[in-house]
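As structure tokens, one chain now follows by itself in the form predicted on its own.
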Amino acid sequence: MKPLIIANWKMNPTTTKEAKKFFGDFKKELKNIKNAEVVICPPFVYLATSDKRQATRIKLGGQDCFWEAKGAYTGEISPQILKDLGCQYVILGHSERRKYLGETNEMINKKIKTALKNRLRPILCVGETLEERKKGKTNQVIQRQLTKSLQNIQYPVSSIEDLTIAYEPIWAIRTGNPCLPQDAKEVGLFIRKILSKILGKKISESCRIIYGGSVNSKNAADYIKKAEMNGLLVGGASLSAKEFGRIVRSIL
């Protein structure tokens, strides 16, 4: 299973030509890359900017999308609009979200529905605040996020990379204080057991496992090798095509 690098532009950049140029010093950077599966999510209107020819080397993702695959739903987008657009992941659940726009589980939960059934690839973060953390809820909350929005999930697998969970601590999100290598180790290893339970033990070991929050070139491989992750979903630093190159190639 090669390493799972997403890049999570967010609102970023503000212009189609900065979305060109990001995209065209991506490529340069990346070019040589083959042990590792790369995917940048951009805006949504920047989908089409990227040159669909290049998928093999780079793939798209969405940043998120809504739970029906077409329909009166103004400022939505469906996973059918981002398949046409040439994407095969989408992020689903990010702290941003459930923060700002008020995401719930039960939401993300029909999200996750529709990603599977239109064969995208949901990559769904979990994660808990500095004060649920202090207070020794963290497995609480990662086991009542993954078990409520994969509840009833009827699991088409295809491919060991259909489900992604990307473990992205909220208190570490921007802040450049990224999470102890050994404690995101312990939460994985707590994720694989949650989803041994929901999914059975099979489709569990097959799931992708990955670390999000201030991650950049000097803690990356950390997260691969010392945490045993199986990717990183990068935000920041993926704005830097240089950087995000030098975190690439430092987990290979």
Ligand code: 13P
The other form holds:
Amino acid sequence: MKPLIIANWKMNPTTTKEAKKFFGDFKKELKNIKNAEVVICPPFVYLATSDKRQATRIKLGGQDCFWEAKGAYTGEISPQILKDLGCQYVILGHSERRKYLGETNEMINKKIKTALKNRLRPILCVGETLEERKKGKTNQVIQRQLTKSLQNIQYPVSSIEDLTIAYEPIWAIRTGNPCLPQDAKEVGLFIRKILSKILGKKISESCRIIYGGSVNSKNAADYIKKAEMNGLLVGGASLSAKEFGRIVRSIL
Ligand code: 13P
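Taking the form predicted on its own as the starting point, write out the structure of the form predicted together with ligand 13P.
So here's everything in the complex, that chain up top.
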């Protein structure tokens, strides 16, 4: 399993000119990377500005998509539109969408089903708040998020193997206070155990489990080597091609 390193640009940059420069810089920085799968998830509108030829090396992903493929859903983005723009992946259930837009596990469940049906690979984000961690509820929260989000998934087996779970503890996002690798490892093992219950052992073993939350070039390798994660979901540090390049190289 090649490690999966994802750049989540969130709502950045704010001009097309900068976005084009970002893509160009990333392309240069990552041109010799072969042993990792690198995915950029820019704001939707910039997907169209990325050079399609580049998509073969650096892959593209959406930061969200709707649970219907087309129709009267103002402001939403269809998995088919994402596919057409060259996306192979889609982040679903990010904690920022759960918090600011009220996304629920039930909504995320519908989105995962539609994404899979349309051959987009979902990256399902799960993670606990600081309060939940302090109360010792981390596993309980993660189990609920996984069970509800993955309920009754109808899938061709080949595509469920493309499911990725991103463990993103909410208290570690944008705080400069990353999760200790040992703690991330424990949660990663727990996620695999729950996946095995929901999807069966074989499929659960083929899913990637990745870590996100204040990842930078100094701590990235610890999550792969010590925490045994299958990749990283990078926010702030992915807004610099140089730093993101260092992260990718540090884990190879
Ligand atoms: P930061 O890397 O900025 O903490 O963000 C993590 C994240 O939310 C990635 O999806």
